Structures are given as structure tokens and as C-alpha cells.
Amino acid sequence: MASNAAVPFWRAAGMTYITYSNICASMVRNCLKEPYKTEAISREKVHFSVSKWADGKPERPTVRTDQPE
């Protein structure tokens, strides 16, 4: 029987460690003087495409950003 003691914060506060990287990530980003923080947050944007497959085959893909539009 595990106990909670052993748990990292992250996951006790309900986020993924991958949450929990992205939050420190861009709080470092933010901290950052110029010019590098307007190059370090140029570099967070990630574009991604998507295929949803039918029959064997991928349709058309979609290009996705991670941004808010």
C-alpha cells in the first residue's frame, strides 16, 4: 500500500508533469530580459497537422497550432 507522502507536488495539485514543465517553462520565458524573451517565446509556438484516416487511407490534413486564436 503506497502512501501520499511520496507524491510530487504536481501530481497532488492534479497536473501532469507535462503541465507542470510548460508552466515553469514559460515562466522562465517571461522572466527573461529582451531580446530573449521575445526569441525564447517566438521558439514555444509549435504547429502541428492532423490526418483522420478512412478506408486505409489519410484524408487531407489539417494544420493545427497550440496557440489561442
Contents of the next structure:
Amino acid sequence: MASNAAVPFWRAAGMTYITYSNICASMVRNCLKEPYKTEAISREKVHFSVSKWADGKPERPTVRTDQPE
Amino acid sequence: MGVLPGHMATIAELKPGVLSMHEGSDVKKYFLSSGFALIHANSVADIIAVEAVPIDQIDASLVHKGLAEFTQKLSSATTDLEKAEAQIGIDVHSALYSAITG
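The form predicted in complex with the partner chain is what I need now, so please give it after the form predicted alone.
After this comes the whole thing, all chains and molecules, with the earlier chain placed first.
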């Protein structure tokens, strides 16, 4: 039984807490002095590959990466 | 909120802002991008944040630029999501600004 308290504005706009928290972190990283900023930006880089499974077999993976090819 | 030994066990969600740790007369301040504070019954506190930076690593001119940029984005935002992102920008940069101006 949820209370009638107001939801946070980001949740009301359809954003999850993780999305909100990552956006906040990204903004803070962009406001740093050098050299801290370049270290922080490198922390933000992701590299992963996702495949959906259908009928017990993986389909073609999608790769999301910030690494230069 | 202030936490001293003997604080009630609490889980608190933290807004972007300053965490100051006092060890005797030594005070260390960090800016947290957002996160949680877990205070356990044995007076141990855990602070969880994605980014925690010492205040002197923050660049004032970038904060001003960001604040102006997101204030402008809020007025030109159309969808709920754009408005939420712009509002987050304003909240985070205002908190950064109060952190550097002490």
C-alpha cells in the first residue's frame, strides 16, 4: 500500500533511480578541473555486448562501446 | 543531516551535495553526485555514491556554464523526459555552486 507522498520529479517523468544517479554523476564529472576530469571521463567508458536469446539460441549481439575501434 | 555516534540505524537517500567528515578538528569535504547513507546500529556509517570528489577539484567556470546551459534547456524543453533532465542539471549545478562558494 503506497502512501500519497509525491514521487520524485524524475520518477514521474519515467526515469529510474539508476538513470538519475548516472546522469548526476556524469554532470559532476564534466565540472571537474584537469587532470581529474580526464581520469573521471575514462571511468565513464563502457564496453559491453548484449544478445537476446530466442528458442535457446543467442541472436546477433549488439555491441555498445566507447573504445575506439 | 548530521550523524554522531549512537545515531539511530537509518538508510537515507542523498541528494547531490556536500559530505563533510569531521575527525577531531580535521574536516574533509567531498561533493557527492547522489547516493545513499547507511547508518548501522553499531555506529558504523557507509556512504555510497557514484562520484565523490574533493571540493577543490571542482572547476567554477564549468559549473557556471553548466548552470546557464541547463536553465536554458529547461525553458526550451518539450517532453517530460527533457524537462526532468534539465531539472536534474539545474539541481546538480546549483549544488556544485553552493559547494564551491562554501
